[in-house]
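Just one chain is shown here, as structure tokens, and it is the form predicted on its own.
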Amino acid sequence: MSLTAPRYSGLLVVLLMVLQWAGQGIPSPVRPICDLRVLDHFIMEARDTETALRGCKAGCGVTGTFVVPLTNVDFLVWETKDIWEQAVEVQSGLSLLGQALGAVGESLSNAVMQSLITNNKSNIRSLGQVLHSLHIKRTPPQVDATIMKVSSLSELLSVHINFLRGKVRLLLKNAPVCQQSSP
């Protein structure tokens, strides 16, 4: 992973949107991003950060407590929520993760880890754009009982990966605009 990767992460989302739009011949440039490969790419980058942390020798320690979303999913409860309730939960979780990653990034002295954390924070912002492309409105974060606290970067990255693999994937996979059949 190069140090310039954070710049290109957001460009990946835009490029995929343009390619999907151009390939479909649709007159509207605001097409939903229903391709889960975008999310898979973000998960892979989060795992790369986790791997880099394991190999980090100096400047990778953080102190403090970070509020993060719960990652467990009770599928019976999740399926009873409408898409807007699910979106609020995902957007709130992404907001918490973005805040935690921002705080961590400021406290790291290792330049490579700072770059990787910045890239993951950028990916969270890009996921907000993906949700916007699905016509799911951004909502202000709501702090409720679906949070927990972690005190290490390792725990934070684990929560980040699991949240993307769980609630974010479920929301994107089941977004109504992605369920519509193509003509």
Second form
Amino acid sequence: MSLTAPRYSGLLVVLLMVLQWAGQGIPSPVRPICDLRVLDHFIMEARDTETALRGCKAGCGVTGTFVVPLTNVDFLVWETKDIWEQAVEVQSGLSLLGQALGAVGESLSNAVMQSLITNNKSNIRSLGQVLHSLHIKRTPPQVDATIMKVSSLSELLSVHINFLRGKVRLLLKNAPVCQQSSP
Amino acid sequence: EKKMTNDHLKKLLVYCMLCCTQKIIVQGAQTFQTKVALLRHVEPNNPKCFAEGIRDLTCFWEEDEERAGSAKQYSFIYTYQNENSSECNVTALPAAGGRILYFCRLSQTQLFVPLDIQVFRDGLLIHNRRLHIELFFLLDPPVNLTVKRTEKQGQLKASWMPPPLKYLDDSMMYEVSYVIAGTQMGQVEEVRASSEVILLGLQPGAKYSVRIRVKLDGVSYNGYWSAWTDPVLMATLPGDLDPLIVSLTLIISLILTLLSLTVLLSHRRFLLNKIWPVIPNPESKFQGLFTVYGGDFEEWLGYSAGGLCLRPAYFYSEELPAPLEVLSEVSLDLPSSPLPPKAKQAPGEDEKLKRIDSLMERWRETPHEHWLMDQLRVLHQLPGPQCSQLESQDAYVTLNAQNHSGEEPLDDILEETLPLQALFASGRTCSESHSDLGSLQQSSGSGRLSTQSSFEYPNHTWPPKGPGYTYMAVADSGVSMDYSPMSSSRIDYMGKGVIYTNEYRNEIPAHRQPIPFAF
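Output block for the form predicted together with its partner chain, input the form predicted on its own:
Below, the chain from earlier opens the complete complex, with every other chain and molecule after it.
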């Protein structure tokens, strides 16, 4: 028997409270959210959505082209970028994914899938707030070489998962605020 | 000289570098072989790929030597999503079982993006696979595994150094295996995002073998379990006596003791009879024998002789009086002739012979019924010879009624097989062979003597070979023997010679009646 890790449900409550305050426009000092277990939770939910999609015929009837961020990480290249470049890349990518998921949700006929997609979209918004807590400013999406186009829901969800597991996680792990607060 | 020294130093440095490089290469080769062996069992697809860090990827496949070709025949093509294809150089190595191992190693990789791999042999596609490199990590085992005792019993603290991989340390999970040294029974503990663990619930005073392996947790990164580390042995603290356990043990012991005592006391009589059975006491059968006469049976017999007739139980005891075969030759001649060879000639026997002669004389003089008993008692008081009382040399007292004219060797007479009549017919010499008539009254400790008497009581009476035939009846009740002359005539005939004795056996014919007594 070993010492078990505490559950992160309490952290989610704190995050929701932060989001609520942000939504109300009440400026308040936001405590940085450095616990990666929140991100892990969002990643797991994205996987559940991808798994549920396999049971959906013909991609659940979703058609169209979606602009999504690139997910590949070459550490030799990534480490040459500073934190703000990384943050810009992550924020723009999250924005693109949010837009794409929003467009998918409107055309879905499957109620279960629609619910899951809506949840994933909500998670992306939450990640934006987490990045805000790290004092990383938002930037508008940029059309550059860091984007690509996909034409199916499965590709979209795969990009969603890879982006969260890769660049988002690397940014959160190496955030200067979190580096200062960790022992 | 300086140049020579520098040259020597350079050579030494190069030699050290070569040695270190060789050592690293050897270790790397061993590690590679270990990982190849691991993947061979757990990965069914080809090519089998694994990443040891965040920047590399190694893929390999094996082929039989018969079908295998040279490494140049193979092409390893890999393509990242939305990128152009690239080729990796293939290397061949001999493998176990006569197979050839082909592998390709990429030194710069991209994670979180699909990677397509194709293997061609002579232009023909033999293997095709798509994978995400961040999901195929095969790390080196943790290092510096340390196991220490804590202050508490049944606990050990294990700590280790995780593989030095940036970005992955918080995504690692560990498996800690701890077993009692020398056994196969143990447990496995899973640890996440930590490099130490406290093992609980261990046996006090036991030696544990602890080892550990690592794997990525599967959320952002995934892969295979690494190889186990070398086991580390550590013994737990010896156990102290728990006061609760001690008190419970004492209470249970006390309860068991009380129960045992209760059972023993309730069955004490039965147990005593089994362990120490009561010795049967014949006192009830012989009233006054022990209380009045102190166990002296002679005296008891003497004082109770008058009542014996009124006590048929004395004669008809559980053991019927054994008939006594009485064989003897009584010679009226004085023992001037040498004693027969078989007769015992022990020191002190001369005195006894004289004694017996005097007895015979007296017998002639006192033909009372009790005379023989008296004489026997007297004889009993004589110091016994060296022979044991247990020897079957009880005296046979036979009163021969015939005048023996012939001389016959005594040996013939000593044969037990001779019929009674023959013995009575011959035998004119008496020789004393044994005089320990007292042995007839053996203590109960020997338990033999009285059973050795036999009395041949033929159906027909002894043919009176001549006048003066005398015989004596002996009754063996198992406790003592009683002699009583049944009839007498020519008693004076008995005054001569010595008493001739023979060994005899106790045979109680079933049809025999107890010998009636008459004094």
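Numbering follows the first chain given and starts at 1. Between two forms, the rigid core is the largest collection of C-alphas that superpose within 1.5 Å. In this text, all values refer to a predicted model and were calculated from it rather than measured experimentally.
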Flag for residue 59, CA shift 2 Å or larger between the two forms after aligning core: yes
